[in-house]
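Just one chain is shown here, as structure tokens, and it is the form predicted alone.
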Amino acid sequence: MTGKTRLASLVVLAAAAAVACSHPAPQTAPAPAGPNQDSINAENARRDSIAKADAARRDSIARAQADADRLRNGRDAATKALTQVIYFDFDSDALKDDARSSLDAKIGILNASPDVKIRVGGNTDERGSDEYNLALGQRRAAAAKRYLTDHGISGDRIDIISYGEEHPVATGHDESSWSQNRRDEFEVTAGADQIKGAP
């Protein structure tokens, strides 16, 4: 290669390099800007607010459920006390001490639950005639009603009935069975959903 050719080649190369350098470098996309600290704080605050609201809602539901459970348990306990059976000695309508205690508990519940009405059903064991046992059952129911009314419960909230020997809970023919059948039973006839425990 001659000097002219070499020179021409160098000129062409220099021109090509100049042309290549004259084009701007391809632009690369800028890296996406990350969220600024204000938007991060705002998002964290929003999440905290939602979490607190959810926790408050769960607490409120739990408290309401606990209140409902307490009310239901209190009503169940009061209903059980109100319908507790009392027992009598043979051929007697006299209230025994445990019967008075049971009736005293009923008085508190009836005072706390003015819309509640009850029925007292008097029962006897199998000994004695039908007529005698119906009369004895009536006297037993009347004795419980009288105790309640003497302690301030309105008589129009208490119905009485005698079943005599017709509704035995024990069918044996001995004292063990008879003692279970000499009883007054208590039934709620109105206001069952209004029963409250004694204060």
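None of the values given here were measured: they were computed from a predicted structure. Residue numbers count along the first chain shown, from 1. Only the largest set of C-alpha atoms that superpose within 1.5 Å between the two forms is called the rigid core. What changes on going to the form predicted together with the partner chain:
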Given for the second form:
Amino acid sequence: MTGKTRLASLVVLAAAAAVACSHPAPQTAPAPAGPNQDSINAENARRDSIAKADAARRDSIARAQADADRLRNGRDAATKALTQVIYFDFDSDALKDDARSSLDAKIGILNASPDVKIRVGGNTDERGSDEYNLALGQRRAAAAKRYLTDHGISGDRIDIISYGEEHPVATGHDESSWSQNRRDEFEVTAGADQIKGAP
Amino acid sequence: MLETQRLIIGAALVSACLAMPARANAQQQDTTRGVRIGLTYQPGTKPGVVVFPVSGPDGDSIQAMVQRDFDYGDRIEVIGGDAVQQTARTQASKNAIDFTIWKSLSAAAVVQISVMGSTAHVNVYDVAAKKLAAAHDVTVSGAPNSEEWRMSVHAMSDQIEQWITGVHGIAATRILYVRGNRIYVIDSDGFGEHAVSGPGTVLAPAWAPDGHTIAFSELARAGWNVVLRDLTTGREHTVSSTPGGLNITPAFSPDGQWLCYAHGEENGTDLYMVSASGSGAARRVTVGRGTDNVSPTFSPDGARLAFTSGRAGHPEVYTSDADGSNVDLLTPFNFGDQNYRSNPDWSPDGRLIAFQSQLDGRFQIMTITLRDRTVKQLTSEGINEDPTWAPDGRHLAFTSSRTGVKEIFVLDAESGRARQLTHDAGARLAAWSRGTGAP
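Switch over from the form predicted alone to the form predicted together with the partner chain, please.
Up next: the whole complex, starting with the chain shown before.
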């Protein structure tokens, strides 16, 4: 939403700039009785000038769009990395290698985006005790938070919550579902429009 | 079938019979405790009982309920059928009980109930002795088929069961459970089911001994709270003795003075004890050092706790003193074992702890004796979880997937007989009310 607003304002700016450029287009001289070389030259110059201004305006819009796209793509990519889910083994809160890589990427983004806050939601598969799974989910969320704070991210920027086995993303009763449900989810709770990719 | 010779007719019977007419007008409260009429219950046998047609308004409903209560109690064999009822009707109309017929049908007792207004007059006859063994007036209150009325009929069944077997019945009890996003309550016979909490993600309901306060955990934006709710007034109170985060699995002490629950933040989950009012400072009970300690259950004397702890890796059931000292691993730990054991519930007689144990990845209900740690497996069909003892220390309610969906089942741990309590998919986390429902 904010990204779109920003893009729109860039487009407006670019259009305004283009209008400003076209403004000093030469005034046509008083019309002579018939065409002469001067007036033909002037007319050509005028056309060239308009064409140039049009091209400049098109370039300017394209540039603005490209900038906006880059910015948005960068923010989208950073947001995607920041909210990328990490997965766990059965009855475990140990961070696996791919979970650590994902958290490392989040650390870069969080360092580059100091106004951003997140919430880590710990989840479990349906096996195990409904009640014990709440505590296990809490431990999974805490494990991710601890990794982030151990790497310099302020604890104030990270909330944790456990959903136990109450919020499955896959509802099957086999390992392919269970493995998708044993996870930490990351939700941006503040500064979503301030997310920047790691430099 | 029952043999009458297995019944010991105590010498006390004669004096009891003589005393009965004098006590007939006594209030129910005066006769609920310690009264036995000498038909001694022998484990493994079930005295046969004939319930005569009940005279008075809603007599048929009352008779059906009492018979079902006896049946569900698993301590009495109800002798029924059309022929029996026809004979009973004839005898009742002549006001003459022919004990010979009932003896030939292996009946130990005949129950005759007549209702006048809100009073039910109950006569219990000892077939072997051919005598009136107990005669009492009990109150049946409320509009017919209302919750109050049904509970008072159940209370009458429980009282009659005590007169016949010496053990108070469990018909006048209720069970909490979770389905979808609400907590429900259901009578022990499967009637009267209704929601008792507003919509929300709720788990782990528990009864206070007063029978009208419940505790449960509820998911809020900032985490899980323990919430107390008075079922009579509908008033709710969020326990604030511990910060937000994870506050789950509440349990009331048997004296109703304390609430024990699990609280976790970022360094594991431990048990805490607060006043049952849900206010004031929380005292930490377990020191799990970053592990999870949840699902407490009190011993009947309130002096000990059993709980689930992951302190040794996978969850196991531990016991400790109520202050957290003298921790002891209860369930047998097998090194490298991927299975786990959890969700203990201490039996009301103190002898056993029921828990769930994984076998080939599926939970089954087990009991373990505290005296010699003998483990007994009670279920094998489907996945069976979250056992809760009935006040008689003999029946258990639990979640079972045996029908393909989660429902609450009731199991007689002695006979192995099971019945389905709920009939709507997704029921789980049952909690049986405390006490026998006796006034």
